[in-house]
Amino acid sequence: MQTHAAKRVEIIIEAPMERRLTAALEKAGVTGYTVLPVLGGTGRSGTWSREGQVGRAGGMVAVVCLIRAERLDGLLDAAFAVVERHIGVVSVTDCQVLRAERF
């Protein structure tokens, strides 16, 4: 089966910023993404967990996008405009996709 090169962008951000981030991505022309809950982790600010939290305010989400390499800069500019003032991490990895026309 033939595969095609793409970029996988994962953005971890505070849950209350999810809508602002996805709106910025859509404005930048990103046509697809997946939002996942993040259950906990550890980093520069220490260990944290969603355990015992009633609302979304203290939680994090992961927004995952698969895109063509030529669209990466626009996505990163849009994402960074939101993430730079908040807790968040952006990572980019090379990946292979099967139906290139969908990205």
Contents of the next structure:
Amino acid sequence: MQTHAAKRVEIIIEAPMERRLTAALEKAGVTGYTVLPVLGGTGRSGTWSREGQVGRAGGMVAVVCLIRAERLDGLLDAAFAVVERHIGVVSVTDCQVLRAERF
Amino acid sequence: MQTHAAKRVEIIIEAPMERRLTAALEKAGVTGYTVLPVLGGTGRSGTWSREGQVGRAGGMVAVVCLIRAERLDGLLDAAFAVVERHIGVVSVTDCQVLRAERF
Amino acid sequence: MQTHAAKRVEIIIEAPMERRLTAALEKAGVTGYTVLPVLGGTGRSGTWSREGQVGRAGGMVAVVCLIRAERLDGLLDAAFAVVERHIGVVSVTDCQVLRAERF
Amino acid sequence: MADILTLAAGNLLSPIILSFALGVAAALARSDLTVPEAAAKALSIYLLFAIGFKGGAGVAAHGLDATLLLALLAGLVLSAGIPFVAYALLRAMTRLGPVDAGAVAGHYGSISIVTFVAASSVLASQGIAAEGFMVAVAAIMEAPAILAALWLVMRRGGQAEMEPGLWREILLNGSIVLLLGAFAIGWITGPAGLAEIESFIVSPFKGVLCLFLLDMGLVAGRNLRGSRGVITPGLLAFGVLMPPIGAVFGLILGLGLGLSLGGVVLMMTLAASASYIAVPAAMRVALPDANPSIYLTLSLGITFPFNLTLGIPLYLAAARLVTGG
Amino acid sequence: MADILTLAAGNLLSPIILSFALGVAAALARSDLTVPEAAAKALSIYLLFAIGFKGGAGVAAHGLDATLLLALLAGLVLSAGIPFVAYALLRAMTRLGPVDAGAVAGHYGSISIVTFVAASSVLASQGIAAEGFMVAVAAIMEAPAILAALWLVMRRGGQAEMEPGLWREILLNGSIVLLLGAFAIGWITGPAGLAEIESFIVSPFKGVLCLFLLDMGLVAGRNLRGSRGVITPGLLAFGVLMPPIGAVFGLILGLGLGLSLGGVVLMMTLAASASYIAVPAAMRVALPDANPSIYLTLSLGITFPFNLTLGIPLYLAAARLVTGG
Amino acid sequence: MADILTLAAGNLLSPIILSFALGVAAALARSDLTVPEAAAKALSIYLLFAIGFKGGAGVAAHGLDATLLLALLAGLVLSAGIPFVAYALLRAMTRLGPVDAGAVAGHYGSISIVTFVAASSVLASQGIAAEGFMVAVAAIMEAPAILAALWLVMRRGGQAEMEPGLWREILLNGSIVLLLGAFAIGWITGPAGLAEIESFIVSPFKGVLCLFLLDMGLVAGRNLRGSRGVITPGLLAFGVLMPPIGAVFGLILGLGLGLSLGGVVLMMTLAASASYIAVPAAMRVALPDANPSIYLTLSLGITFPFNLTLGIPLYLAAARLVTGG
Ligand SMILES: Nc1ncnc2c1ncn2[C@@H]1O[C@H](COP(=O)(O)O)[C@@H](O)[C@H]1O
Ligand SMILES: Nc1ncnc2c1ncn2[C@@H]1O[C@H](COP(=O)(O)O)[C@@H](O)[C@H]1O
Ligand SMILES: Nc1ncnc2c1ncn2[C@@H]1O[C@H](COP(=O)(O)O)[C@@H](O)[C@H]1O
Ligand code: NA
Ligand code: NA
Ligand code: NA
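Okay, that's the form predicted on its own, but what's the structure of the form predicted in complex with another copy of the chain?
After this comes the whole thing, all chains and molecules, with the earlier chain placed first.
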């Protein structure tokens, strides 16, 4: 099966920033991304959990984005501008995708 | 700790196709996979979200599958046959696994 | 954008073992991790699904941990000690992270 | 006429409709108000269980006249027949290709159980009784339309994936099973069973329906917002014309069967309503090339609100006129 | 005898049991009907809170006779003792090794609160009162069985992980805390408190129980479907023999304590029921080598339905016979 | 004085407060008792819908005196003004920097709708009526405090991100929209509408509130456990002093407007309460450098329990004293 090199970017960010992040990604020309729920986590700012929460303040989401390598820098700049002063982590992995025309 | 090279395949696919995908994977000899929920996303076919949905039509899931490199092609062929005419994305990453005898 | 090499460890483990795993990770000096919900899966011990479940026994979670390469071995040893006799899978991927000072 | 308007106005200002409107408005204004997916599903399980159970208990209470089988047959005919009418209309009124037209047609042959519930609730508040077995008719109408739609598409050379697994999925889909199962339980346990759980499935019913319609409004509003440009004037016209046309067929069959006034109205409502849960899921599998924005927006964003607000009072008025009831 | 049959038949045809049966049937037919995890948990929180509160309010209303402490002690003895009987039976009747046998034995010493709730509901519909404090007995019976089971396994050289953290987890597991907490609140606030929230925890209770049992049926059915081949005839026999055996011990202790007819039936039911929430989770931690399919299928797929359908009427009939009540 | 104590004691031993205490205790003991996120959100949707609807139906029943506009204005003034008082106090009593002090101050100008609901419920159980429109006052008080807080921070050279998108988010946040929407529906449909859904939004209300407070107790307890070291004695003192101070402002304005006894108590409660849903989310966006542990723990872990247990009876007693009611 024919596959194509691409990047998988995973951004774990506070839920109240989700809209801003995805808006920034779209502005940076990202054509697709997927948002996954996150149950809880631990970091420098302590431990948190979604259980029983009503508000969005105490939650995070994971945004996964597959993208061609040449567009990565634009995406990271856009993501960084949003994440910069906020808690959250960004990781980039090399990957292969099917149907490269989609990215 | 002894680790072994393997592949991590991540397939994001429409929820109504989940059963068909996993059935195809099992037929292709895949011995294990994990299904993660997806909250929403954006792609060529627009933006969607699970919030408030009752039916499965408007949702997606992520299927993650760790597999030995030599079995990858069979898996991708099987996955592609299901995904082909459907919306969704497939990515493959090199990884290392513990307990290789499991895969 | 400046990125730094790191490892992305993904541990899919039975929900009743989650606390033990994260405690072991913290003991091994891991400063951050994120827990994602899992809907269901298939492995050598059969197929399971969270739908309709009340107890935690029949469920799994995915713990994702970004970590510097030099700390990987400690993490894997800690994780392995917990996972050893339990069902679940561990995978490690090379990745690049933003804001390396966080890891 | 004045009567229809009064009824329509009364209907429009009920907590149920206003909750739906609130949801639509909140979504259009891009409020972050949302009902969690699990809560929405729980509400729909409650509604299906309650409406099914009450229908079954009604049958147990009033006995089963021979009409049941005929009514089921009528439902089957409506469900399988309406897609042909809808398909012809769509091809005439809009520029949809065969695949999209077929997919939409399937939705209109099938039914929306919430529209059915809303109609039952209007009938109840007007003190109009209806045959309990109409719940079973609703259940039987879910699937045949899909078959008809796929047949239409394939006749036109479209590609439809009709694997055997799909049929089990459609016939045993959760809402059919729950509706018929609860109907059977209600029938078996009868009025005594109903009395046992009345304060769960009867008294709070309307309030739960309000919250569910709030959620449906949110989903419909988000859908409308996301599908700007998809809905052409032709499609819009179809979305409000098709329901009354379906209702006429329902009226004819309902009268032919000699159903009560309430039964006729429910039959009309079933014929007029369009599926937005079971059929979309089936279409994603069987007709992946059909554009989901079109059928979801038509069914959920146009026809559902139309039926909820104007359609149901209209059908009731028409049925009254014809039956003299 | 005729009485038992009538009662059993009446029980079998109640909305509660039929809802469970609907769930099992839907799962076996591979319908996609599911209750979301969050909704199932919410239902169980409601049931635990309601049953605990009502128990506490009952104690407040009728005063606390000295029997409470003895009943708690009896519960402790049953919970810690039954695993030994179960273990011996399993080793004799089946081919389970010590680890699997121990794990299963622990489940039968512990209790299923839904079975308890179902028994309470049967008692209530027969107009039979029971001691409110039986809720506390239920709570105390959750944990000792686990200890007994692990001891059994370790005596046989099996490896059990008994870290201190596990004990806190078991003793403070959510359902024990909620049950006892609600019991305490009901006790403190008494009948006045009950009156305040009666229309939430009393009137709709049975209806909520129906939906919860629908979900349990779905889970049990899926479980049965996934564990074909696991359940040998020996295990099946154990799954239906062990409950009445446990019930006999419950009967003896209940009579010895001088409990009311209702109290005796509840004690029998507790002894007869097997855990499917708390103990499985503890076993996954403490006995990871035990096969969860075995203990879950036995407890949820065989013993639970047995108790729900035949067991409870049987225990009631037996208690009636013995107490002459 | 004795009266206050009796009322406070009665309040402390109500199922509502005890449910909250159970949640706190379970979380502090590290029980794994949790309410799923979706269930907690569903409960809050129910409470907002019910309280809004009842408020609107109350306005429809008793007519709208001119006080409404003035009361809304008073709410606006309280919400925008209290942050200044809070900020000054924080800077004097604690070592918080401008950003953290501003963030906390914003929470205290805004309101906690559950505290409002709890106060309504105490009033109802004492047979004290209150203006239905207080619900709208509650809604209007959510947002202005945020503006005031950001202004305070920016004046001190702190960096606040006030993008236009944020304002829409704050003004159209889900709880405001639902509360005001349900208020409007209640107003439009009036007592007739209320009667239709009474057995959903009135009778079970208190019971639902118990479960919601159980969840809030769990969240607050987990929060307290996770924030050891964050809360200094100065902050603790602020957390219990600020509510009565806010209440005094509420009392003055409430009396000035000529509100009923119940209305005054609700105005005091709104002024005394601190936000823990809308404002934290806004602060994460606008003041990312502020430490969320501080404002969440103060608002949810200290001020909320204070108001729930001692505050509300105190405000009622004070209002009674002053109005002679
Ligand atoms: N090393 C890490 N690996 C995975 N997730 C992390 C890591 N560090 C932080 N996170 C996630 O990001 C959140 C905020 O982290 P922090 O900004 O360090 O408080 C945590 O609660 C985790 O969910
Ligand atoms: N580049 C991408 N990265 C991650 N997820 C994607 C990407 N493109 C599409 N998706 C996911 O796949 C779904 C369908 O995409 P599409 O087929 O392009 O409409 C989207 O809603 C996303 O959830
Ligand atoms: N190859 C795999 N890839 C992804 N997930 C797996 C794989 N094998 C097992 N799992 C997950 O781990 C769980 C337990 O696996 P097992 O221990 O093989 O029964 C499964 O239910 C899956 O969720
Ligand atoms: Na129809
Ligand atoms: Na037992
Ligand atoms: Na305030």
